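Shown next as structure tokens: one chain only, the form predicted alone.
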Amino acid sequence: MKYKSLVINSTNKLLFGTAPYPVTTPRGLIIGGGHVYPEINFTIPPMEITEKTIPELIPYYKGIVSDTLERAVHLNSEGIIVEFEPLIEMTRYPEIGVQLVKAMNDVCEDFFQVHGMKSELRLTPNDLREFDKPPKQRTSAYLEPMMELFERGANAGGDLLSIESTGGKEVSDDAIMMCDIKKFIFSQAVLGVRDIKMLWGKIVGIAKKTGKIPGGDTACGFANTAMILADRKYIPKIFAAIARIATIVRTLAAIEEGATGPDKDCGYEGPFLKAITGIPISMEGKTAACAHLSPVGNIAAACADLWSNESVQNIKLLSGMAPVAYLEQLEYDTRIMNQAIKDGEDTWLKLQDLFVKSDSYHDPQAFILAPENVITISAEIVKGENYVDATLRGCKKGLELIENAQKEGLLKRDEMEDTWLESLKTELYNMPADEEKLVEDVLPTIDQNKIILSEYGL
């Protein structure tokens, strides 16, 4: 592991709006430089997506961005990020995605020239490799259109490059459903790390070639899956909380490969990455309820540098189109954060404290995101001799913090989950910290028809 110590080692430095290594965008947004910006994310209702329908898609997407930026101007916003998460066909056939990026960036440039409105596009191509069955992480034919969209899309105006990578998902899905923490850690600290390093080596290379910003990855397809299943009471909340910690090192590997942030919003490993590496982060919370429910509506804002809504469909609401309405909500959320920053450290820390206290008692998944716990867990992670050891250390420390907080009345106790706490403790403390030994233990338990080990260099 590259990181052996924390860049941020005190809670009064792990704050929203500021990061040790801020990122400056081409139009002058300084992310992590003392201001929190909204990051609007949208999708479209079902419609035909082919190269033949590009003439219909371009005005549709331009209209969404134009309406959103117009509202941002009206609200005197100091700038926004617009995330473009292409639909599958737009990555599979890159020409579609490229033309949409260019069209939306043209709108952003027009608003910059006419109104001085600073906005940037985050381009997040789909990870298509999971459509191979079993997935081919390194040799998939789908890698070519993905990388083509990254490069051509960057040249067309995608200034921040990100992805929700899926390496290890063919193992993690079963592990989550069976609450098998050993198999889940294998999917993250072994498979995930290996895949991230390969994938982000390519993405960072494209970013350098095109002069763009390699933002970061996210464990959305892993820990958020656990979070949603826990919300529906299919799996224990405490398992979902520990699974969240187990995803940190696989996303950290992207930063080791050269990602600079801001990382992707839909994974809540961001605060840990910020503590360990000092990069700015994007987070989502209460305003992401349009996409999924969560127990971290306020606490997610505690360390955010970008504040996102996840994704909202472009449908008509009573007030207007949904992306415009959500931009307004995000803008008002960030206004109060930015006012707290302007008022000085006491107000800044007080607002963060309210974000934290309003959520941390109610759910272990929120509890582990409290800055104090983020730093404690992160400090254990960087002690790791390898990625498996680092993951185990973080998970053990998180479980210890949860158990102690429940005993002290600082975290709501769910008696139905008590047995899971003991079970997880037993599994974690009996798990090998050596990668080779973990692989040896786990491989016989995996359906070999679902995974191609050579695609991970195993």
Given for the second form:
Amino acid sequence: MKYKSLVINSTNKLLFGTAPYPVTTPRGLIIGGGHVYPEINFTIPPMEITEKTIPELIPYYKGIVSDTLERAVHLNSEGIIVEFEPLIEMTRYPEIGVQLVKAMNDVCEDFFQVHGMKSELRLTPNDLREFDKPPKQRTSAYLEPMMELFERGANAGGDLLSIESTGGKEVSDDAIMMCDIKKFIFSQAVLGVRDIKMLWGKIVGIAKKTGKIPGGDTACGFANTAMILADRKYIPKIFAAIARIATIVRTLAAIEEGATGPDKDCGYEGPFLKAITGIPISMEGKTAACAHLSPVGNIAAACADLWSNESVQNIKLLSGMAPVAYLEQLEYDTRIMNQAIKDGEDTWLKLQDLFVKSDSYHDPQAFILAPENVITISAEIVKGENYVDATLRGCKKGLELIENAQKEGLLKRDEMEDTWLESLKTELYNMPADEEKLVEDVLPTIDQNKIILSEYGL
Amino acid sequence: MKYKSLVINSTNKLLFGTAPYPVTTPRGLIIGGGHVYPEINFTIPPMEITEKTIPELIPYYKGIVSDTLERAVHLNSEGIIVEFEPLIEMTRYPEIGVQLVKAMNDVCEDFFQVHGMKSELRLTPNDLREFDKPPKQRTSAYLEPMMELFERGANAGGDLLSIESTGGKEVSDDAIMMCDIKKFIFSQAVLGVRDIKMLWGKIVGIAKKTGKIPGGDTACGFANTAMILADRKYIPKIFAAIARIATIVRTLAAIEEGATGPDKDCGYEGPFLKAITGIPISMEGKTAACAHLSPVGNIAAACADLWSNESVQNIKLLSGMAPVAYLEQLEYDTRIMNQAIKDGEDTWLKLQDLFVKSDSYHDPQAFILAPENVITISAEIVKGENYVDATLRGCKKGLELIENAQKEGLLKRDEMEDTWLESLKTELYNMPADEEKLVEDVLPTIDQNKIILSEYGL
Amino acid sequence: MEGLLEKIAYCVEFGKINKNAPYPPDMKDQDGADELTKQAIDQGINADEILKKGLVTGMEKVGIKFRENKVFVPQVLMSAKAMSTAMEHLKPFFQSGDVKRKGTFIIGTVAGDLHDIGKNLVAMMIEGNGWEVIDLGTDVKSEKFIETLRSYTGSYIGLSALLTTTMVNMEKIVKDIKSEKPDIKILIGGAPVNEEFREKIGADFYSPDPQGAVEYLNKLIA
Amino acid sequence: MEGLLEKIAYCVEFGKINKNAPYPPDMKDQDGADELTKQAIDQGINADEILKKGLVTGMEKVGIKFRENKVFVPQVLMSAKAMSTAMEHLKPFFQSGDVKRKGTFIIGTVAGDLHDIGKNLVAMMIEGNGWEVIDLGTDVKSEKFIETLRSYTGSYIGLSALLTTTMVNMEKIVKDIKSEKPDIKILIGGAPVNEEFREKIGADFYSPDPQGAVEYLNKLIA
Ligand code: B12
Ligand code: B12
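We have the form predicted alone; now please give the form predicted in complex with another copy of the chain.
All chains and molecules follow, beginning with the one already shown.
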């Protein structure tokens, strides 16, 4: 663990729109520099995607971006991030992805020239390695097209590079379904961290070579999976909350390798990363209800530097196309935040306080995102001697905070979950804080047909 | 004009969540009583609607309402309004509408019994009179099914009664397209007012008879039509702003007839009505971007007692069905507002200030909705000797405020609109402030084939 | 002669109807499209030239400005009024067959639907482009379209719908017309309509705006 | 005898696998589904009864609690484990044909798609209801389904897709299977899938949740 102390250690410095290490983009957005920008994300309805259909895909994607930017101009937006999250085929055959990046970047440049509208493309290639069964995290032939899309896509105009990497998923899915926190921590603090270091080493290399911004990763595939399952009452919310904390170190590892932020939107480890490292972060909350429901609609905004809708299909709503409607919603959300920033620290903190208090006592998953709790938990994490220890400390602290808040009657309790709090506690307090021992403990309980340990250097 | 002075005459009393005359619903929502509730509204994708398809429609509508209420329970909502805006056939053949009201109300009651979830149906029959060409506002055979749906629907569980009435539309459409403010004022202050009085006399009668709440009307068909056209740059925004002011008296006339609020969501005359009469109001802003884009995303919330999404089709988003996603967004929006209310006057005013300042200087249509301007304009309106005079006063005052703000460099100007400001001024200052004279002036310029004046008692 | 046609085009472009018209203020007391067209005819200028080089050219210019958001609808409406006033003078030439419009376009908002603002704009832009437009208004049923088609053989149809519920009626109308006259080209539009829906119901063309319809129609007769 | 089957059902319902299993804590050191099923067989209780009145009944109970959000997935998974452990003892009776499952259900996530959490839940609930389930995993192509169908004639198919892009593959798979075996019933599901899409691609049944699929399958064989 590189970080031994927090970059932000006081609650009233952990705020939306500002980060100790802001990131400046080519067209002049200063992310974390005193302004929150919308990050619009979209996907397409069922459509054939092959190299042959590129001529149809290009105008389609250009159309979405130009409609969206047009609306941004109409609303006097001060700038937006447009995320391109390719569909599988577009990474599998990087030529498709590259051409789409180029086409969309042309639109961005056009709006910059004509209207002075500052926009920037975030390029997030897919992690294809899961298609090997079991996945070959280090030796997969899929790494090649992924890296090709990163490099050629960066050169074609992908100014911010990100990925939602999937290292550890062979174990985490089952761990979530069984609510096995030990196995889950193993998947994150051992497998996840190892995989991220390898992968982000490469991505940061490409960013340096192409002069682009190595944004960051997200534990979407882990903690959001848990969140969605908890939302459907498939697993306890308290498990999802602790699982969220358990993902922090894996995403942190990308920053240790050189990622500078803004991290990827679809995870909620961002506030912890910001406290620990000072990078600007992208977050999503209520206005991502098009992509998934969540218990953190407002509190997610508390420390956001980019405010995202995660993903919406390009379908027609009564008002027009969905990405345009969502851009408008994001823009209005950020207008309030930016107005509060302009009005000075008092108002800034007050608005944050509204975001926080309005959500945090409804659900443990929201509660742990309150800046105060983020700082407390992060401070525990950086005390860790290694990633496992750090994770364990974070999880224990999180559980303690939750338990106390429930006891004090502040945080809503769900009776069905009480026994789960107890069993989580038991598990956490009976777990080794050392990688080697944890591996030894967990290995016999996992299905060796599903995972190749050497692909994690184990 | 019944109202001679303002019920609310200080800016810091014109706030979201509170109204001098709150309205209590049967299941215990107190609208305007210190809490902002979401108002969810939805419509269905293309589907056959006849008495024969009732058996398919019922489970469909029940499904939407129960999914939505389930989400509201999940989010610990303190209550919601569900608006039923029927499709034409459901008013044309009231049996369909009545059965759907009953079915949805059963769901509401069920959630009330099982989960204590307080919800209430707003029933908004369609104004069918336009189907006669030219419309017969008073003698139309269509009035019968409309009133039947009001009455039987009220008895079946439609607790709040509303309509978007269309009196004056024969003239207003052309007036908007030609940006003819004189003709537009005629359509509102003469035709609109006369029609509303007739119609709301009946509706209030039904409300009394059935023991239900006569909510209110909206000038959606007039001012929103102008707003949408301005949004597409078809007409100047400044015309749309003044047209908005010109609609106030017609919707006010419903309150004079006994409507108590909450008025219908899809208009922005609400804040003025609140200032003048003290009723609670329903508003829509950014979270109605599914139904229409707008320049008033945040400022619309400044004085809202209900917060609505106007309408979203029941289509599938990545997260689930659209009405559920929008209910979630509304709930999070209102959580912040309610938290601010809880935190006391300071925070309450500060949040309102953020809503206001973040929008009001971008567009004249937003600007006139700033509480300060609402009060100034409303104060002018109540000085009016009659509806025409009142309207003219309001419009002149609005134009003056806009002009000054533009001159001071506060309000964004659009060069293309400058000549329109001038010509609007000329027209307003050369117009009679007296109904009879206005009628005399305007009659020769309107197409008598399109309107039957006797249907307005003219 | 060139000068006169240019002047007519200018009057149409800026919506100068006739001498008495107060609009636009800076052309006060000058001749308008009305007077100039009469003069052109009196001077023996070919009516077809007056139509194409004068009136349609003027409308095309304002149409382009409208598409580029450089003028508002009322300005286009004034242009359209200037054009239609001038057209009165050309009537005899249409009747004699000396001048032809590009073709006939029949438009209406479908049964059950009363929204007509969008439809009116489409009608106006197509008319201004030199087409004869028959506007059947709102709430129009299949029979009405088919009946009108009988009087105007070889014309094109435009349907508008703003309600998702009336999209079903749009589908029905398309089927009814096509089963009566399979070769008729049907254009559709309105906020809830899209390309996918067009394909589904077997209409021939969808456009989100009037311009697209104008271009499509012109291509059809090219 | 009744008592024993009830106990087995109870063990399945509460996920008591065997004596050594630590879960649930309040059944520590008691016999589990494993031991009790063996006892039942030893006592000569009809294997079919053990399956239906014991195991399936237990799973049904936990299934109902799950649907009503009274238990979480891990609890259902424990029940499923208890059931499958007990099933080991019934194997010989299946082989001899003394006991039959309700039928065979082949399930997989379609080609290009790796999401399997939803599919796994569906598989689990159907299996627990007394069906044989063949889980082909994720990223499954038409050939694989058709091949599997050859070995399990008369079975039913379930397809899952979570990406809008792989919905196209779902369509293809349905077509491929139907053109090979027109009578096969195909069930589909996954977040982006809906009834309209089902109709479009010609699948037989769509359900947003596992319960719907279980009910549909049971109706089919009723
Ligand atoms: C978890 C998850 C993942 C995990 C998957 C883990 C796993 N082992 O499955 C990971 C992180 C790996 C992942 C990867 C990706 N994902 Co993903 N993922 C999700 C997420 C958050 C939840 C899905 C889930 O498990 N839900 C819980 C289960 C229980 O629900 P379910 O699957 O719907 O199943 C239920 C029903 O549908 C039904 N059912 C399901 N199948 C069947 C079958 C039958 C026969 C029947 C009757 C019923 C039925 O019963 C189930 C139980 O009730 C969704 C978001 C969302 N809102 O759904 C995105 C989502 C599906 N993913 C998405 C995307 C884009 C991706 C990636 C492309 C991301 C990327 N950029 O790399 C990759 C694609 C990988 C691939 N090729 O498949 C998008 C899809 C967008 C689109 N247009 O298609 C979503 C919607 C997220 C978003 N909002 O953008 N994802
Ligand atoms: C103005 C308006 C009205 C006015 C109509 C005035 C008029 N004379 O047309 C009034 C108030 C009367 C009205 C009434 C109703 N309305 Co209305 N209305 C609108 C509104 C706000 C704007 C529509 C508009 O004029 N747009 C501007 C024009 C220029 O755009 P356009 O029509 O799309 O046309 C453009 C293109 O589509 C294209 N085009 C149009 N037609 C054609 C045809 C061809 C051939 C081609 C090529 C192109 C083309 O070119 C045009 C120019 O660019 C919309 C909201 C919205 N977001 O659209 C709701 C809306 C359409 N209405 C709606 C509803 C529900 C109603 C009512 C049922 C309300 C009620 N409860 O009573 C009634 C129905 C009356 C009826 N039977 O038709 C809903 C429809 C929802 C749904 N699922 O269908 C909407 C979407 C509002 C909402 N968000 O809920 N409405």
